[in-house]
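Only one chain is given next, in structure tokens, and it is the form predicted on its own.
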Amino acid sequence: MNDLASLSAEDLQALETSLAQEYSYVAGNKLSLNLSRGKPGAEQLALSEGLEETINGNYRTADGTDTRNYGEIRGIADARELGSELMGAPADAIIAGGNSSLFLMHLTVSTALQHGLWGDARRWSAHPEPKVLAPVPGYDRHFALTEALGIGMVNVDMGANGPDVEQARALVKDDAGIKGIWCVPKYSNPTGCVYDDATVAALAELPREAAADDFVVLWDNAYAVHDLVTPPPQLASLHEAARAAGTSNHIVQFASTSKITFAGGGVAFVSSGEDVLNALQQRLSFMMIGPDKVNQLRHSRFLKGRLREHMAQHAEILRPKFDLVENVLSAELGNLGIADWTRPQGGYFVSLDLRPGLAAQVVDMAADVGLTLTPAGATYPYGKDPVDRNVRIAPTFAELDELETAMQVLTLCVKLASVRQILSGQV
């Protein structure tokens, strides 16, 4: 099939009739499919069943700490070493927390807002309208967290190598109300891009260029080791770039094992300069006597010396799913001129861009025949995609046969909605 925009009205009408009949047939199948969240599949979770065998009655760390007892609020040394491998930062610059990096992000942002991160009078709430930069399309949970704390968001365009740094510089240099920027630097959610070296260096410098003296780069490296290709693309060390720029206390990195072992029972990490770590430790001390150190010990033993091997097993499971998504998109939409999509080398998502004005319609059409997708607009702050075109595909949780069916349904909806839009004379 040729570019749809080049077809005659008669051919488009015939195509619409055919696609509508196919859509009606699919609706009669009473499907129940879901591509809405980036969850590990059951086969991935099974890779970590050996976690339960690592303790075997020995609860003491390499330095003799009894993990069954109170204390070690920054986490055991063994776990911080694991965090170092994930984050590219020294273990003494890391706190190993509970099972959720999202919790540590909330802790960091709420502390910056209400108490400050540097042991002085600086706090975001001193400004009447604090806000952060939000690269778009981006991660919906970052946006939800920010909105829940009453912090505003300003969109920054996401490109193939990361956020538009020049745009970010222009926004922060004269506006002291802009207090930070969210980043997913490797296999960004949802586009899958990897920040290039120049972008990493520029972001490390950004706190020095910002009008706000309490500006923070919030670096959520959720997919640091989630590669699908060998050799994988390399991400420059933000820790080293920040140290060179003198901005270590304005860079906060996050990571976790949530998609490495058990999604609900992993270990989360936060890394920054000592001032920030002290501030976070103080806030944590009001919430707990110490983290789950037994789970930290379990993870550090299970993954020590074999993290790369373990993630290669994940890749073997996920690669066919991402290949399937690419194959169906190419076969069904590749020559039609109605969609563009990313081809990530790792991570958990594929970003699909449609003709402007169609994302919400396609998501609704899919839902009506039994396919749940991430809500249209979710990849933008406040759920508002300004051109209503981005759809996030999360292929990891479905089995291959279900994924094949889901992608055929999705592409059918895209084609039918696009034909109808062209026939109506809209953009």
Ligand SMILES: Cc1ncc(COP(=O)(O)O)c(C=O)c1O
Second form
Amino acid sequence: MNDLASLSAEDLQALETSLAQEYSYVAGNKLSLNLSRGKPGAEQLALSEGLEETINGNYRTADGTDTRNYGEIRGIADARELGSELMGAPADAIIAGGNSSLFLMHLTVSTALQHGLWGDARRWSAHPEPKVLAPVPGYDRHFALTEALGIGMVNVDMGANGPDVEQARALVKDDAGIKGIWCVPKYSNPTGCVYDDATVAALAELPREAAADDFVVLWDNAYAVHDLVTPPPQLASLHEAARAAGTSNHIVQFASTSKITFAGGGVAFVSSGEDVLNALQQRLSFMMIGPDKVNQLRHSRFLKGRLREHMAQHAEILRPKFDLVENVLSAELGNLGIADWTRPQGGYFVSLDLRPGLAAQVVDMAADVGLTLTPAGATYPYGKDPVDRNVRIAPTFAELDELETAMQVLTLCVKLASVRQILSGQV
Ligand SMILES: Cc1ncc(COP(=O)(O)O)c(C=O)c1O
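To test you: the structure above is the form predicted on its own. What is the structure of the form predicted in complex with the named molecule?
Then the entire complex follows, led off by the chain already shown.
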């Protein structure tokens, strides 16, 4: 089939009738499908059952620390070594924390806001309207966290190689209220893009160009080793770029094993310059006497020397799911001129862009026939996609047969909504 916009009104009407028939047939099937869950599937979780055998009565780390006891607020050395492998920063520039990197992001942003990150008088709250830059589409939980702390957000366009740094530069250089930028540098959620070297270098420089002297690059490398292709694309080290730019205390990196071992039962990491690590350590010490070091030891033993091999096993499970999504999208929507989508080389998501004004409608139409999608707008601050066109597809959790049906239903809804929109003469 050709570009839908080039069809005659009669052809479009005939197409609408047959798609609507198909849609009511699907409705009759009383489906219960879900493409909103960006979490590992059961087969992936099973890859990490060996975690349980790693302790086997031996709770001491290589340097003799008894992980059963209190202490080591920055985490055990063995876990910080694992963090080093994920973050491209030395182990002594890393805190290994509890199970959630999102928690460490909240800790960092709330500390920047209320107490300062550098042991001096700088606090984001000193500005009447602190804001951060939000590359869009982006990760909904970054936006929710920011909003929950009463910090504003300013959209920046996301491109194929990362956020538009020219736009970011122009925004930060005159507005001292802009205090930071959210980044998911590898297999970005949801577009799957990997920041190129020039973007990494430019972001490491950004704190020096910002009008705010307390600007922070929030670098959430959640998908650092979640490659689907070999050789995988390489992300330049922000740690090195920041050292070269003299901004080490103005970049904060995050990572976790949530999508490596057990989501919610892993180990999270934060890395920055020493001033920032000290500030975070101090805040943490009011909340806990030490992290779960037994779990840190489990993880370091389980993954030591075999992280790549372990991730290759994840890729074997995930590749067919991403291939299926791509195949259905190109078979059903290719050449119709009604949708664009990403073909990520790793990570957890595919980002689908529709004709402007259709995302919310398609998500609702899918829900009406039993397919749950991530709410439209979720990939934008305040849940507001200004063009109402982005839909996030999360293919990892569903089994292949469920995924196939879900993608058929999704593409049917996209076609039907698009045909109706073209017929109605909108856009
Ligand atoms: C970009 C990104 N960061 C962080 C997280 C959550 O990480 P954690 O489980 O370590 O809190 C997710 C989960 O989907 C994510 O997609």
